[in-house]
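One chain comes next, on its own, written as structure tokens: the form predicted alone.
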Amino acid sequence: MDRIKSVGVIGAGMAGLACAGALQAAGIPVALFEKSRGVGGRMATRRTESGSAFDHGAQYFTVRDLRFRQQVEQWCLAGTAALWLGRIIRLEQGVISELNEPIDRYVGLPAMNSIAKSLASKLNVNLNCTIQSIHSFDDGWGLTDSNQVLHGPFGRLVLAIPPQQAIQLTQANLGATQALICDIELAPCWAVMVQFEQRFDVPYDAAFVHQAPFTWVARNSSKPGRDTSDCWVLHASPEWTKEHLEQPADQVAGQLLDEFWHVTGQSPQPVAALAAHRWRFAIPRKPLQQRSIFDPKQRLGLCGDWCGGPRIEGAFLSGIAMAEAILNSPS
């Protein structure tokens, strides 16, 4: 293996952060580039002017893999993650039923993005930095951002972004890799954040919703470390979201709040805050079986939760697999 002088990673969600952390631990300089103002991707938290917070992206994470379990235990010991012990049920046409599944669900502490912030604190992360084009040179990759600033060269390049964005950024020049990812769909999701003036009195903290415009509703304030104001997050189904994808956010928020009263069978209650956020690339449909993709000839890799499993655990393991592929790549 040739000596890898540096690696550039585009995307500071869980996959990108895990990849960068593993490479840096192996002694390789890494630079992360993130178009948003914060890290974590859909491990996101929105705060209101009143100080209330909503985990409006990923709601929790579970553990199946031993390596990820060891990492989660470290997060819990460090105080950046904790078990969520809220009552979670199934809700279908107003009928409540128990899940009857022994699954531990974890959340970031005191917010979902706390884990990502902790991981990023040890890395070289460039926020609010949109990479508009990439260029391959003899000695690596160069990146140009939206301000026409050049970054690099990097000996290896990782795209920890949705496959559609990867194809666009590489100008559809991914060779055999493109055939693997071109049909992968990441379904969109409208997320509504609502804060009630008084506690919304239902006998559960979250629900998987069936046969409704929603797939999920949750009392965000039931999670450990959150403030006491009664804040809820409502996730619309991919089908409903697609039908209303380009609708203004305030209209979406109002429509889904009306649906929320109907789904829960409750009378409308006074609302202190209401907003909606559109996740254009949210839930991977039919993700790849492999954890990551790396082309040693192009010195280019791709990873994300669309590789190996559409969960936070899947994103973490995808990033680790990407780092291992780079470390083991031939010259």
Ligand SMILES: Cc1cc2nc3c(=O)[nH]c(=O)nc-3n(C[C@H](O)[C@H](O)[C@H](O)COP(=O)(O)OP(=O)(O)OC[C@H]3O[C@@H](n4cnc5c(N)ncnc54)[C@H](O)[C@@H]3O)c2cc1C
Contents of the next structure:
Amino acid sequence: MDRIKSVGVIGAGMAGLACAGALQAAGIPVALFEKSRGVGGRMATRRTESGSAFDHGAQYFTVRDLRFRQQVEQWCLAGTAALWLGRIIRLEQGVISELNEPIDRYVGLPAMNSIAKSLASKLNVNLNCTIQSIHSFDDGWGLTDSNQVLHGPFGRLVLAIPPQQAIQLTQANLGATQALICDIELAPCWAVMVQFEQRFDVPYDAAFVHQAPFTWVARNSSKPGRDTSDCWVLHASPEWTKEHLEQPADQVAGQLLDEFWHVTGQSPQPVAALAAHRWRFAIPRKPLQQRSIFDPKQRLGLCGDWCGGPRIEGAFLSGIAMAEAILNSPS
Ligand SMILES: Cc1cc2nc3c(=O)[nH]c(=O)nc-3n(C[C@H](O)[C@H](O)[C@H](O)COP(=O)(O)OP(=O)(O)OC[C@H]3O[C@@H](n4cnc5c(N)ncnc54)[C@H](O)[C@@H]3O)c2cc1C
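If the one shown is the form predicted alone, what is the structure of the form predicted in complex with the named molecule?
Everything in the complex follows now, all chains and molecules, and the chain you saw is the first one.
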């Protein structure tokens, strides 16, 4: 591998994958490092023991930018993404109202993480590889993983991870960049996955909930390509999540299910599977007003949805901007 031109990317969420894909397309050798056993990060899908799949992180994505639109069109043509035509409403104190904005919502096909899997299929991704420390040498960056295996050196390094984790990894040695990013908070979110034995009979497929403790509930199985068992994902508000952050997952799942009956006005129904997942870093509150950060002196870049846009689209555009900054920097 060319020691100067090669790039190491930590994090195989949408930002890291988009960045790596764009660099590879420009002829740069790239290696990705991902601590989880699969790619996609917060664009995740979880399977329960019963075999049902839930998109328990990002629920769908919208398209505003032309470049992202072109990419989404390709995913749709390839059968990796599709429009979600479920009935999505607003729910407040038991009152249902229609949403005013007509907006196209897309999902991965057959699951939210399918898009990440398809992007990763052409890339060199090291899974189950938590990078524990990074070291700057004259000829680039070396990485040490949690098994004390060394990787690199890489001529450039990209941290496509949330800012708090980036600060930890660099041992707070980010210079001016640190001041820029240290106040960017990612709000947490408890997500509950519930599979009903029979169809949960409400006249909608998803709701933006304006009533504590939820912000969002959705019939996962109303998305295209999903299996037919009636699976729901419930997202707690950042406030409720913060209050219950360290509570055991099974307690949280039970509590939020009780609240679900209340919020939807339904009586309790038999449940086939129930689980909860804690997202400690879910949604950036006030993203940075620039798409990526690259320090040519340090040969170090940062990107993610916390740069420029707190969504999948924002993460994609941030990754692309990161790749462009590297390609345009002096070698
Ligand atoms: C509950 C929830 C609901 C959401 N709903 C929506 C929605 O409906 N629509 C929408 O557009 N967006 C939504 N989002 C936001 C969306 O998921 C994110 O904007 C996007 O996925 C972020 O991508 P990313 O690449 O920036 O970060 P991430 O997806 O967080 O990727 C970072 C990756 O880095 C890895 N990593 C971290 N540290 C290390 C390390 N030391 N070594 C190796 N790997 C490491 C992580 O495992 C992770 O895979 C939601 C997010 C959550 C959590």
